[in-house]
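This document opens with one chain alone, in structure tokens, the form predicted alone.
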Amino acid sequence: MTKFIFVTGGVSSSLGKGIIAASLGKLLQARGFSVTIQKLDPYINVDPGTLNPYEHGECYVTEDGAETDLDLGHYERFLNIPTSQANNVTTGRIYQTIINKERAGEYLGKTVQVIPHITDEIKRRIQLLSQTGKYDIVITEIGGTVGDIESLPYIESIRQLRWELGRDNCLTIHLTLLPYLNAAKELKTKPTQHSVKELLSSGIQPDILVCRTEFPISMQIRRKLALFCNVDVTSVIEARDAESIYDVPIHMLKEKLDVSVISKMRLVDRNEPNLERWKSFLGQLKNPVREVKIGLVGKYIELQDAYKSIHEAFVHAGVANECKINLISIHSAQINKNNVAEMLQEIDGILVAPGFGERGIEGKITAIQYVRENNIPFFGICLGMQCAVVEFARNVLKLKQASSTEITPKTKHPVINLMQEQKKIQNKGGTMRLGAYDCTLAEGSKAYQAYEKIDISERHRHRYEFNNQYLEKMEAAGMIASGKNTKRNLVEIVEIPTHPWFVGVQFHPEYKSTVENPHPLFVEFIRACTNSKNNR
């Protein structure tokens, strides 16, 4: 029988609950466990595709198609396997699918509840990935933190599921914060006396308290926390400040987070954890050899988490190439021609990001040009690989008026244009081309030279493509398709073959790279930059 664990915060938000599962899955991964971890988040949007980033950073995609929350991000980088449309659920997707059943007649003129119809459902798609009978254990994140009203279905089900399972085949582990009070030099334990108070009301007691903290927990710390909280003092975990999110697995195994949870849900322990290249890879990321700068050029840089998997591509590629990234963010609003010299003069390559919108486009064109310009590395995805071919035709083909339809519905020369069969969608929600599409890559191309093989598969999230009245044009001038989806006849990656590095692609590489395996555009474009360093 499948295994539940579930892993609720309290005192605070933004403590890592999708980090600590994600480590925790990876600990029981590496015994020998078939594990896969889900997120429940209590907002009432159907999925995160429609909000802006700055609401809820990046919106992660799947392969197949679903926009996710980002911590899915997290769960595939640590784990090394793919998420799916099952793997989040939102309080908009549940409630979307109880009024279509009650508009339907489903429920035979039965009052429609919160309880048991809501929590049905919910309970439902908890055990929808146990039913696929792969996984020997699966952890489900609940969003938000324990007191929250939009929490209370979810914080209910998980109560429900406990005593129709049995507490053998449920555990919670409940993340929560040990506040430093500077002034009395000690750490605070009432916040989460106070957090572990509300779970209980709600009739769950944890099985496992899990604690943020800056300092470490003293085993008086860690008795008080026990007893007021009716836990084991062995079910105390720290969980310090760590240097790396990487760190974190390594920081439970010191910690038995993993020898907990299998003593308390009686599993038959298989081995002990082999983390070797886990361990290889830190390494590699705390050893470097040499160092790059690299200008992420995009318009939400105020917010990491916008660009959660580009950041974190980077730290996988760096590890490959043996090199430090050093990352600098640049507004691609502040960007003109008169400053751009002086905003990349110390850049060793740029990366122009993924968006939407009209603003700071001018700022993404002006900063490729320089580049290509003057011969430093490219790295473009989605709109940034937009963003370049209108630079491109704008600069090269002396097509001044050349720009996307999305930016300029009515321009002279749309190169970039609205796809074929998005012309007749008007709901936003859902409908862009999203998931994995086949990709064939051109022989000799850049492209090919990092995937060394002519077929690919790639994961997108976009309305607009290639125009290709333009293509024959663009390759006449310099500019080759090097990747196409043959099916459509759609330009999925450009490049400029006489350039050091300069390919734009119309996918999100980022979304497939791991610690496990970088993702081989993201390796060759620090390769570059690296070598482009050391020629100049």
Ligand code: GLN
Second form
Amino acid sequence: MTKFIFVTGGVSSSLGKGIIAASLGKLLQARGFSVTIQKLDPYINVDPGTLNPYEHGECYVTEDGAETDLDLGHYERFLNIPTSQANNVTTGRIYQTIINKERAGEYLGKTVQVIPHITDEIKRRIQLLSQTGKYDIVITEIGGTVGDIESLPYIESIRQLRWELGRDNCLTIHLTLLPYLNAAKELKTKPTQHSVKELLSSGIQPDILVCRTEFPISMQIRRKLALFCNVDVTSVIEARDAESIYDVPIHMLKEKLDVSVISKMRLVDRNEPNLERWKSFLGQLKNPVREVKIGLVGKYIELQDAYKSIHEAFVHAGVANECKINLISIHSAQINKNNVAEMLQEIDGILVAPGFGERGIEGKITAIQYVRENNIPFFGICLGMQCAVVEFARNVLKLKQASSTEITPKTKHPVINLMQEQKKIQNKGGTMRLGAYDCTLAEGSKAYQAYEKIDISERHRHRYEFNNQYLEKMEAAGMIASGKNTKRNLVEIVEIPTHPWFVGVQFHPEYKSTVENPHPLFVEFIRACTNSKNNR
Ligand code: GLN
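Can you give me the structure for the form predicted in complex with glutamine, which would complement the form predicted alone we have just seen?
Every chain and every other molecule in the complex is listed next, the one we just looked at coming first.
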């Protein structure tokens, strides 16, 4: 039978529940268990696809086209296995399911209520992943903080599940904060005691406390927490601020979080965790032999989480190249023809980020023209690729009015435009080209050199596409389509063969980069940047 682990958060948000869940998942996986991680989000949006990145950071996309919370990115990067629609559930989706059923007459005559209807639906969604038969352990992270009104149905659902499935099969880990009071020179336990009381008042006794702290937790404090929160002393786990998120599994290993989980759930332990690859990754991460400066050109740069997967893909690609990457965020709206040379002066390569809407577009195009003309490596993702096509059309094909119809709906030269099937769509949520699509690479291209194969599959999240009417002219002028979806005749990758490294992709390679499988395009881009730095 599948075992269920729930991760709740107390005291404060942003304690890193996603990283703790992913780290525990990694340790259990390294012991030979098959593990998946799920996130329950208490907001009413059906999915985060319609949210501005400033709200909750990047929208992550799964193979099967779900637009999800960015924590799923951490789960995939740590566990190296794909997630799916079932791995992210929101209150919006739960209510939508129930309301659709009500309208269909399924509850005819009955009053539809939070308990039992909403909680039953939550429990069904939690157990859905176990029904695939693929997992020994399902870890479910509950978004938000214990005590929030909107989390209550989730907390009640895990209370019921524990009762229904038995104590050995369900375990609750509570992630909390031990604030340090400088004046008293002390770590304080009271907020944690209160937050555990809050959980208790909902009928849940946490089994393990994971305590975020800036300083080591003494045995005295461990005992105090254990006594007042009613847990074993060995179940008080210290989670000290880490240099990198990739250190956290090792910290948790030292604190024996996995051992505690295994003994409490009476799991039959198979092996000592095999973390050889993880440790060698960490070793390389901390001992780079070279360094490059990459400009990340985007419009959400104030918030690191907005480009989370891109940041992490750079970490993975840096390790693969034994290279430290200094990622310099450049606000696209601040770039213009007069300052571009100065802004990109010390940059060894630029990545132009994905995005929506008009803001910052001209700055992106200006930056692309500069790196194209100056042989500086360029990597464009989604909107970044579309901007590269517009730039090439304007400045090489001399179609001065070339644009994307997203930016200029009535442009004379719509080099990027909406696909026919997208034109009919009115609703915003879940209606883009989403999830994995096949792509065939041109042999000898830069893309082919990176992947070392012809057939690839990558994840998408966009509405607009390369307009094939311009393909012949573009190719004749030196920008080729090196990757295509042959089924739908769509251009997926453009590149300039005469440039040291100029590649734009319509898909999102960053979603598939993991610690154990750094993405080949990121790896090759960094290699090109180190070469270009050496040649300067
Ligand atoms: N806004 C563009 C589109 O919808 C690009 C989207 C993106 O960068 N993810 O096609």
